[in-house]
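Single chain ahead, by itself, as structure tokens, in the form predicted alone.
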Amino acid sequence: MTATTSHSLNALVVEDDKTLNRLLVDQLRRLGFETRGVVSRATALEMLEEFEPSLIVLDIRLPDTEEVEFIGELCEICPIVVLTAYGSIDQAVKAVKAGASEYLIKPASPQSIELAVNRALITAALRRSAVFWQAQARPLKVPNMVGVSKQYNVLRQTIELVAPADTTVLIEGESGVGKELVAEAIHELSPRADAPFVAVDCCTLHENLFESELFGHERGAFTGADRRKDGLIEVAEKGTVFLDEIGEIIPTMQAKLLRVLETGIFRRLGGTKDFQANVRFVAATNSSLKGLVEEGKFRPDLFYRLSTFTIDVPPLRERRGDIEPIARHFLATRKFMRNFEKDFSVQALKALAGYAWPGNVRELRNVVERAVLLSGNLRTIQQGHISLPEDADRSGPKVELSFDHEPTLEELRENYLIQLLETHQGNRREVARVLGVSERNTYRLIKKLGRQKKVGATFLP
């Protein structure tokens, strides 16, 4: 779904900079919106009495209001894309909590605005769809996925939200986190579930082979092509094509893939006939596509097309509550079982929970496999059966505090907080997670520390 292909879409721009207001109105009109622009909260409310927008682009700081509460008044009407020159982490959090769908900092490029607009509309449509399915009392369950953590539940809900739609999905995450499993779950929960799920490993195929695998080839297209071959797009007819490690494809193939995504049309290698692709594309990457775009290694238009809806799969070290259930799931898998059930000792589970898992779920699976083999006929897997690198960091970053005197409790707290902020590069969310308190309380602690130690410029947003 894109703004350019939607019908009967209205947009309202609320921006007090008249020049920028006019530019935004013109861009949204080019995207297919019937667009109107106003310069204040009061004129926006007047306009809403006679004009029903499908989307609002809003500057938070207006002549008659600077409060994010205005977002709350508008978000019940339609999705809100916030555009402001006064960005901060704290303000972004407040805007999202108030109901904003997207948050952009001026100056924002036309491409980023278009991407934000499309995301806002797609997310709104998916939420409406989710409400419908919930009303049908048909709760969805993600197949073959295990977890109990908050991060896992957010991931599961996101999968359930996007699966019924037919939009392209980009899955981001470190190697081994289970991106293909997420793609399979999206497929299994989609209307295409009865058709094939076909995976393509983009990093193992050179140009001609990639094109032949994806699009197919005609007889004589290249040396050794002694017969016509259907490509994976044809094999996956009515199903899902999963493009793993999409960041690895070369520029010439990026252009051909973009054509398929934009038009749905492709040709076999060496052929002249056009075919219509009836598949859903899901892509994955363990690198930053945005970073590759900035380096000139990835087409920005393909990036915007792929990232219409993005799912971020967190690494295992950030959801330690999932380590035990995932390990038990692997232990119960028939591939590992003998003639009796096995279990982990308390010490073995502690060893698993205390390790940083740089290889993520894939590494955990391998460790469980080895533990099953090493434990032989024993019913209980002991800590000694858990093979982890001897020099590995088993508990994440180490914290060491040193003083030239016996510190007070307040000094211990202050120095511990400073070291956490340095370790996590000022990431308040991560510091809050380590401390086991809310982000709001963490902010108060940092603010107090800033007043006492004058470190606010480094760590305060």
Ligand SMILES: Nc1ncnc2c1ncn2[C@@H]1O[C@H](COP(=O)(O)OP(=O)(O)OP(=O)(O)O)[C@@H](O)[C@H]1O
Given for the second form:
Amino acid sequence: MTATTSHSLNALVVEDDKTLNRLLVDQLRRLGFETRGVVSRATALEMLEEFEPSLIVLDIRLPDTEEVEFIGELCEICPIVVLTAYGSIDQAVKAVKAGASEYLIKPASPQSIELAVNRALITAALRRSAVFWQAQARPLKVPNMVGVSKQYNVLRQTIELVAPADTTVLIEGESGVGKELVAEAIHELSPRADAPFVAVDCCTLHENLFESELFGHERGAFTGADRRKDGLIEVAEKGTVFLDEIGEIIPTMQAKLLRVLETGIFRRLGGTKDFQANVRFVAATNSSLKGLVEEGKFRPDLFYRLSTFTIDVPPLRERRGDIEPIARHFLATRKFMRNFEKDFSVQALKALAGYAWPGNVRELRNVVERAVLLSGNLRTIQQGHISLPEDADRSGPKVELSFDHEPTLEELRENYLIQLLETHQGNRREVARVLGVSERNTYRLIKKLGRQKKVGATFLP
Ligand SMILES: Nc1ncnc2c1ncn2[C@@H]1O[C@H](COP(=O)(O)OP(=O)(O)OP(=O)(O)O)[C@@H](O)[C@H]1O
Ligand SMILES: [Mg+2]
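Having seen the form predicted alone, can you show the form predicted in complex with this ligand?
Every chain and every other molecule in the complex is listed next, the one we just looked at coming first.
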């Protein structure tokens, strides 16, 4: 037998239902694929000896370790679109974890097949080129993103590749690593750059408020809605909607968000008319969405929709080469009274380079700002002007938390937060500084405590 050498796109259908198999083969041929259909794993492996597919459509019946392994093997070859029975989204998610690119629920319409197939191919192409570009050195176009480390260069290149593609992007990373900056860069480098970039905080207690913020509301939708209001999706028309803290989104909104992500269709609160959104979605989270899915707190189908393309922003301690350039960048952007330039002493730089930066770039910015103040008129910032938490522990406030049992991590967090709020008289800004997280995040943590009635009204936002 001869190997296929044609450069057209090839597709392989693995489906034991003969009727469905034939339908899929026809459908893919109509989409321009040179297509073969097989009915079992064994015949698929045989076919792969002579046929090189650019895409595989595979029927699945997970959970079955063999099948998971099979997906793992196949996805080394090309992107896989899995077909699953209605009501088995969990299985689809397992398949995706095993390496499948897309899933389709049976019976899948020709349109949804075309969409899934295209998306799988685009994502695969992006991944391949991201890997390719990691090896290349070239000028970078992303503005305002300071960093010279290899990890940061890879990050920038990934952004440049994904920005024009209009796919949904999920940005993961610890607090303060610069996730919002990444989202802005994606927008700036996309064809949507001339339209608005709108950030939406997904952490909110009130369902109606969030829904009306995102989708808008009609007059009379709820008490106090005395006029119609456009949602942020409409405000961002032709631009980018940045869904910050997506892990915090309330369950009822998860379904509505999924709908708009999949179809672009949304409805104003209290309205009856459907609207078509023209926006690109970029989401960010500092907790693992996968973990939230496993805990049952996040819809697997929404997770899957969001995570087609994920960008991980590494913590600062894993790219220490970036500490000095970023610190200098913050120093340079400070305006000084007599307009002179400051610099760091060698010892000061050493102190910065050796620290773990749990609050990442945001913490670095705060430390540099403080050092500027402490150094007064001096041209050189000395080590003594760099105040890092270890120093504070020696001279400043001591933290003691006591429990009559071994506390869980959650209890530790809660108690520490309550103590900090007391020490700083509820000053959120100060608490945020100590914790090395954003004020917005602190706000979220306090609200969570309030919800559990663990802090008094005085501290509530
Ligand atoms: N590479 C960088 N160069 C310059 N400034 C940066 C860089 N990375 C982050 N920053 C700055 O650090 C601060 C924190 O970044 P950002 O708000 O994007 O973080 P985040 O990951 O969204 O944080 P959080 O999880 O707390 O919301 C911002 O002022 C941002 O401009
Ligand atoms: Mg942020």
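For the two forms, the rigid core is made up of the largest set of C-alpha atoms that agree within 1.5 Å on superposition. Positions refer to the first chain, counted from 1. What you see is a predicted model; the values in this text were computed from it and never measured.
Engineer: Honestly, after the rigid core fit, is residue 114 moving at least 2 Å at Cα between the two forms?
Structural biologist: Shift at residue 114: 2 Å or more after core fit.
Engineer: Is residue 101 among the residues whose Cα moves by 2 Å or more between the two forms after superposition of the rigid core?
Structural biologist: Yes: residue 101 shifts by at least 2 Å between the two forms.
Engineer: Report, to one decimal in Å, how far the Cα of residue 41 moves between the two forms once the rigid core is superposed.
Structural biologist: Displacement of the alpha carbon, after core fit: 13.6 Å.
Engineer: Give the C-alpha shift of residue 51 between the two forms, in Å, after superposing the two forms on their rigid core.
Structural biologist: With the rigid core fitted, the alpha carbon of residue 51 is displaced 5.8 Å between the two forms.
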